[in-house]
Structure formats: structure tokens, C-alpha cells
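Shown next as C-alpha cells: one chain only, the form predicted alone.
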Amino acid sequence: MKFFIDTANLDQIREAEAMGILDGVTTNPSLMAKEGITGKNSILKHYVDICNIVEGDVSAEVISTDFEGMIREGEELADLHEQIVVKLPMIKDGVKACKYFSERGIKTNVTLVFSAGQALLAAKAGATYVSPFIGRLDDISTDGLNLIAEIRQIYDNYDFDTQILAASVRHTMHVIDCAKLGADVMTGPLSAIEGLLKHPLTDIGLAKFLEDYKKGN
């Protein structure tokens, strides 16, 4: 499973990259604003800065909700860097734009997916990634992980190449559960990834090793 980090914070991206396990980055206007990145030129520059840190795909989101606007923005984003993936909303014009870009060899990430039907449409349109938001489904007492399982079954049934990018990952168990279900990618905060490192027996064992080493020296 690929590990993406969902942030616009360059320090966190560098930290994840330094671990040697980072495969890409996803971000959005809200995450940009959280880092104080506002204004078109600043946002575009920030995408390039992210691409210069990581080697993998970097999802950059369009703001337009109409087909023409998405095409205009998406082409501008794709021209920024070869690692850019154009992030499109799961609406009718978003699906149309996905087809447009896929036919031209431009990678896409269809986002705000909350049903298997939406994921099926994205795959039919040639999406590189589809982003089901499991955490947001959990927030409304719906099983987000079940959606991952449904999409996996459908994609396997028909050999779709679209990768399942589990988004809105909130914690470490989300990561483990998505891996069990066969999600191709997870994207979440650095804390969810670093949580995989933690186990009390590891801490106890390391402390014991160090204690025994000191006794012999």
C-alpha cells in the first residue's frame, strides 16, 4: 500500500519523506489556508515546492465546478510539474473533466467520493485515483471501511486500473484496516503514519536491551 500524507505543511512532508516511506502528497484549499498559503500565485508555487520534496504524485485540486473551468485550471496545474495529479470533485462536470484528462494522459484524482456508485463512475471515466472519504462517513455513523471493501470488489470484478486512495484517514487503525481491505493508497496526517511505529513491548524491549548493555560496560 502506498503512503501519502494529507497536508500542505512542508516540514511534515519533509519529516515523512525522511522516514523513507512516503509515496506522495494530497492537499486541498483548506489545508493550504491552514498553512497561510493564499492567493493563486502562492498556491501554485507551493505545489511546486511540495513536488521538489517528494518523488511521487502530488494531488492539486481545482476550484471550479464547471467543465470549462476545471479544464482550464487542471491544464494549468498539470503544466506546473510532471508529478502533479489533477484533483476533481465527484460531480457530473468532474466526471466529464476526468475523461478529458485521462484521454490526454494527465493523471486525475476524483475526490469527495462517498458511494460505490460514484467510484464506479470515476473508474469508467479513467481516473488514476478515486478518493473515498472514510473518516467523514464514520462521522455520520456510516461504515467508511465498508465502502473501501465495496469499491475493491467492484474494481477487481472488472479489472479497473483506478487506484483506491483511502482519504480522510483519521488514525492508525484506519491505516491497518485499509491495508487489510486492499486499498491501494492511504492518505492521512503524519500522526496516523507515525502511530504505526508505536507498541509498548517495543519500548519495554529496547529499554531492557539498553539496560543490559550498560551492565556489561
Second form
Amino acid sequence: MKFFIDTANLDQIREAEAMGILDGVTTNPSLMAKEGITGKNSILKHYVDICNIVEGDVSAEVISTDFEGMIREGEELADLHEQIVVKLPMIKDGVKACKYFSERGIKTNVTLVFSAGQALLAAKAGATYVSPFIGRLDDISTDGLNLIAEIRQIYDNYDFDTQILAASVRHTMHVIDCAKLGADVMTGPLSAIEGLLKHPLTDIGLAKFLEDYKKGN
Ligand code: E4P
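Could you switch over to the form predicted in complex with ligand E4P, since the one displayed so far is the form predicted alone?
All chains and molecules follow, beginning with the one already shown.
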């Protein structure tokens, strides 16, 4: 299972990278705005900065909603760095753009996916990644994890190569559950990743080992 971090915060990306478990980064326009990164040139530079920190795929989202605009923007993003994955919205022109990029060997991430049917379309269009937003489904009393299970079953039925990128992961149990269900990738905040470290018996056991070592030395 690949671990992506879902942030545009360079310090958090560095911290996750330093753990040695990071496989990539996802961003979106809201995450960029949260870090105060605005204006086209600053945003493009920020993507390059992220690529220079992490080894792995970095999703960069287009903001156009028409086919021509998505192609123009996506090509510009892909030219920035070999690690860039063009992130496209799950709308009709986004599916068309996904097909266009996949035919040209440019990696894609189809985002804002909330149903199995949308995930099927993304796979048919040759998406590298499909991003079902599990947290946002949970937010509206719909089981986000169930969507991961449905997509896994459909993709396995037909051997689709598209990787299931569980997105909108909010906490550590989401990570574990996505792993159980066979998501290929998860993207979430640093806190969800660091939560995997925690167990009181580890802390108690380590304290005891150190205490006993001191006694003998
Ligand atoms: C995915 O690529 C999105 O950036 C992200 O996971 C959305 O998460 P949120 O629902 O916590 O905003």
C-alpha cells in the first residue's frame, strides 16, 4: 500500500518524507490556499518545491472545467516535473481529458469521485489513480469505506490497472480499514499516518526496557 500525504505544507511533507514511508503527495486548490499559495506562478513553483522534497508522484490539480482548458493546464503541469500527476475532476470533460493524457503516457488522478459508476468511468478512461473521497461521504452519513470495497471488486473483476487512491482520509482507522479493503494508496494528513505509530504498550514496554538497562549499568 502506498502512503501519500494530503497537504501543501512543505514542513509536513519533509517530516513524512524523513520517516522513510512516504510514496507521494496529493494537493488540491483548497490545500494550496490554506498555505497562502496563490497566483499561478507561485502555485507552479510550489509544485516543483514539493517534487524536490518527495520521491514519488505529486498530484497537481487543474482548475479548468472545459476539455481544452484542462489539456492546456494539464500539459503545463506535466511539463513542470516528471513526478507530476495531472489531477482532473470527475466530470464529462475530465473523463475526456483523462483519456487524452493516458493515451500520451501522462499520469492522471481522477478526483472528486463519490460513486462506483464514476470510478468505473475513470478506469475506462485509463486513469492512473482514482480518488474516492471517503471522509466526505462519511460526513453525509454514507459509508465511505463501502465505496472502496465496491471499487476494489469492480476493478478486480476486470483487471483494471487504475490504482484506488483512498482520499479524504481523516484519521488512522481510515488508513487501517483502507488497507484491509485493498486500496492501493491512501492519502491523508500527517496525523493519520503518525497515529499508526501509537500504542501504549509500546511506550510502557520501552520505558521498562530503558529502566532495566539503567539498573544493570
Ligand atoms: C484528495 O486528493 C483530496 O485532496 C483530499 O483527500 C480531500 O480531503 P478532505 O475531504 O479532507 O478535504
